[in-house]
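Below sits a lone chain in structure tokens, taken as the form predicted alone.
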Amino acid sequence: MAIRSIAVINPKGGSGKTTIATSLAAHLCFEGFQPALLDLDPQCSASDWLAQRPADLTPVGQAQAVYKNEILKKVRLPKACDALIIDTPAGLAEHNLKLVLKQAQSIIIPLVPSPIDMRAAWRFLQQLVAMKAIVKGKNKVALVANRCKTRTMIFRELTGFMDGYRFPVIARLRETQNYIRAAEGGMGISELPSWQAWQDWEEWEPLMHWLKSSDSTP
């Protein structure tokens, strides 16, 4: 069986790389997936997430990353796997970049309502679109708008600024304390109680969809 292989990158710390990583690993328990996380992150936050998750939730693998000299060589899978996220860090190198690229079928990039980070992001953004994998369609990749206040300019700043990319914005994802609670406890936002997330649900519902749709694979 294909390995589901899904990448979350920013070149800027601070965007949700990982909130959104290890909820996405959550949402892919609930739809039947075994999944694994990759954290790439020397902050080690996915592999912190992982050691909180409760026993009585279905459980997340981790995969091990096989460097030599700082370079990404391979990727170890934990057995029973067919669900793959990679949790990127925070200024990438372009080396190790192109191997998450030639890893992953789908990237998610979050950008978070800041001029310093939407800046960063442009930067990243010009880079990916002249990288050959990207070019030729080997990946797909999706816009994530991440921590919106909808009624604020700089999220109309932001809205206009995705716009501008021929890559899809696939979810806008609110503000809120309940991503702090649920990585606290090792869970994604789709183990929340109802009453207490039914809107955060809502809104990655776009985003499953899209991860499920042939438009986010090669």
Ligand SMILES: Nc1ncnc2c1ncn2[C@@H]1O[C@H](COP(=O)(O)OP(=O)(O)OP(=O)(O)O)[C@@H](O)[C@H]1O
Contents of the next structure:
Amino acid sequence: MAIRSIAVINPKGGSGKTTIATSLAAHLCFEGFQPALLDLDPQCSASDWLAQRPADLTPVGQAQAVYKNEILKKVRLPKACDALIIDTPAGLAEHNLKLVLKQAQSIIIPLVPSPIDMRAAWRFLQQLVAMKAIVKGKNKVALVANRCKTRTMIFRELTGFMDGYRFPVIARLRETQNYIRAAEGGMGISELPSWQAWQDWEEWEPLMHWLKSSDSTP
Ligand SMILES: Nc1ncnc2c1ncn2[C@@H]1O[C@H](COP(=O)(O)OP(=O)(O)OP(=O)(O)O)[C@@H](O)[C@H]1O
Ligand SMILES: [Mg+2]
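Next up, the form predicted together with the ligand. The previous block was the form predicted alone.
Next comes the full complex, and the chain you just saw is listed first.
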């Protein structure tokens, strides 16, 4: 059986890839999966998160990338693993983007409401919609609005921008210190107490719903 595989991609730095990848790992633990994270970023933020993860929480494994001449050749999974989450770096090179697409069924693209980020995202999404794997439906792509401040003009612009694509918008995540607190402790948002993070739990529901639906797999 092919394992569940999800990549979080946006070549623009700071859009929330690692935040979403790590919180997703925690969510999958809660759903009964044995997830592993593949950290393709030389900054190693996802690996740092793994190192911080408390021993009393469900463990998240670490997958290893095998490179040849800086090109991703294959992925080594830990023994017990039924879900792979790939955290990609800013500025992911096109050849590695293609290889990541080969490894992942579902692609989550976090977008932040900021003019500079949206321009960069536009270029990336233009590149993505033209890629063979996407055209042929070999990867299922979804957008996540991250760091949302819903009553702002720029959030409305981001909403309009996202609606311009055929990719579904599967979640709108608010800007909150909860993500920073959770990440510092090697946790996901689902592992913070409900009094603190209930709103964020609710915001993650449609994202998890999409990942569990057949819409997210080829
Ligand atoms: N919804 C959010 N609310 C508040 N802070 C957030 C949110 N999402 C991300 N952040 C913060 O924004 C910063 C950038 O997020 P993150 O590291 O996840 O982005 P990234 O896309 O992985 O960046 P890079 O491209 O450098 O790898 C971090 O400090 C993170 O804690
Ligand atoms: Mg990152």
